[in-house]
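In the form predicted alone, a lone chain appears below as structure tokens.
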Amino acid sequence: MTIKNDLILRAARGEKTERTPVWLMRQAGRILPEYREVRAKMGGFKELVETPEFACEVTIQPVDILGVDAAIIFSDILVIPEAMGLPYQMIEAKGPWFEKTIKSEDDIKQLRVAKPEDLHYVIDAIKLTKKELNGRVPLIGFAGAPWTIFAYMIEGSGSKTFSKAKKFLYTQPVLAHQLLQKITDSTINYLKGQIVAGADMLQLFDSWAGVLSPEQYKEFSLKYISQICNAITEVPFTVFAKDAHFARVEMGKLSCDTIGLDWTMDIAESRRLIGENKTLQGNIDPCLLYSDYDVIKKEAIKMLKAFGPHRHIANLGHGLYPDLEKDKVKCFVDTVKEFRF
């Protein structure tokens, strides 16, 4: 199927755009109110994510309302660990919470390599997405980098330091690779499974990259990504590692198309570490989207011009706070938009 508006593609592949292409982190959310329509009629966010009609109709909103020039398919990283064995709930207002955690060399034997089949919520979700879609824009998927998966499934919940995670990092190393190994192996094959259902780019998120010293993300990260990027050639690959600035320059040399910048990455800077041959995404601030429009405005041009016209999508440097207004948000999007070099 031709995609009507390839704005994203082209960009991650280096090629010249007419404009930036922009989408944005959390874009199907709480900030929609027809998102909170749909959550209403389920039992719990949970719930949305493995039913694949309403992950669809979510997945879709943002494109409709805010214009953006891309979906990202509703789910979650976590559907990772439950697929190969180990549950998660989903606590409203607190996050998610694993009732049991790894420990042990026997708790990680237990464990199984997840295929796309154990998916087949998310896989159904990206194909019914891409029907209805029905070309205007590209479908992005999605899943979480090793080391972030890992840090949830030792600690069993969200954490400021994860010092469980680091812990058994320190502890346990050998245990830590293999447990390591067996989710980029999940995740390399979940990510092909989402290739054939039809996403025509992906993104990987590292969200707890900055609790680690530049040495253990070396060791114990990037090792990672790093296989899963040269198993992905098929569509455009995009890697956000949140506040890794210690490792911009070995970002650079990953075999993926994009890299995405938070908002306390200097943009001169990180292009400068990670090279002319990627695309950079990124990095507006979400609170940003808070100040008055002629604000908003100001600081999207600005960003805008500090990237430069070419090898940049527009993006937050994190996702989208829940309580931001919508027509705030829709003000940066249109802003990109008509933004002319």
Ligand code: CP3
Contents of the next structure:
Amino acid sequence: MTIKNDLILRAARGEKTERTPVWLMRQAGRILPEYREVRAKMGGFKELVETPEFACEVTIQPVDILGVDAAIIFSDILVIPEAMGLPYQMIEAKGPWFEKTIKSEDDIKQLRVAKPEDLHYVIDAIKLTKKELNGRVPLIGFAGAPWTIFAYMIEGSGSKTFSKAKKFLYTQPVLAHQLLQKITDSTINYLKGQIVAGADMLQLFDSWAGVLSPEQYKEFSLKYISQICNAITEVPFTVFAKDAHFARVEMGKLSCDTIGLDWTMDIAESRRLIGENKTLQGNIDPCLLYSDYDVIKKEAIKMLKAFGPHRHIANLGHGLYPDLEKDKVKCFVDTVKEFRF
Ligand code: CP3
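Just the form predicted alone so far, so send over the form predicted in complex with the named molecule.
Entire complex below, previous chain first.
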């Protein structure tokens, strides 16, 4: 099916676009009253993720309401540990929690390498969303990067330091590599399944890149991200590694199309370090959207000019916060869409 608004796909491939495309991480979620309404009808977050009809509905909401140039399938990065054998719960106002965690070689041996069939609910949600979008905008699929998934599988919940996961890297490096490889194989299978189901573009989230040293990041994260980039050749691919300042030169060498930047990364410096052959995505501080409308407009235009007219996909430097006002978020999106170089 041809896609009517393919700005994001063209920007990712380095082609010229009439204007800078825009979407937002966590665009489907609690900032939209329409999301909260669907969510209230369900038993919880997981039921929403696991019911294709409702996942499809909340995926399309930001396209209708905010006017973004792409949809991102409503799911979570934690579906992979679950498909491998570690179920999670999403605890209201607290976040993810795993009953079982990985402690030993035996625990790793017992994990399955996930197959797309294990994640049939995401695959079905992608198929349904593609049909319902009817080519209006591209659909982005995603997964967590192996290091970030590893961190949750060892830690069992969120953490400020992820010190249990880091302890595992220092004290059991051989086992850490075994587990990271199993996650990587699962992630490649899963992303390939998303492509077959219709995902037009994919993004990898390495949310906890910033807790590792540059050396550890190369050994325990980039190595596996690189395997995934090499395996995904069918659709444009984005790598977003939050706080990974130290890895920008290496990220420029990955076989992917787009690198996501967070707001702490200087735009000109990032371009210099990453090189000219990648599209850059980002990077407004989500907290900017608490400001007055005129400040949001001014800062959005400043960001657009700093990235320049080519190889940029406008976004935030991380996900939207649930208490942001929808109209301010829309002001950011509209400013990008109205701006011309
Ligand atoms: O971006 C989108 O709109 C698509 C959906 C999406 C969600 N999670 C939905 C979600 C995506 C791409 C994610 C990725 C994700 N999940 C990441 C990587 C990106 C990042 O934020 O760094 C991580 C680390 C997770 C794990 C996770 N999921 C946490 C830590 C939490 C709890 C924190 C919170 O915001 O409540 C979640 C829950 C979650 N995932 C929500 C949503 C909309 C909120 C739950 C709800 O609505 O009840």
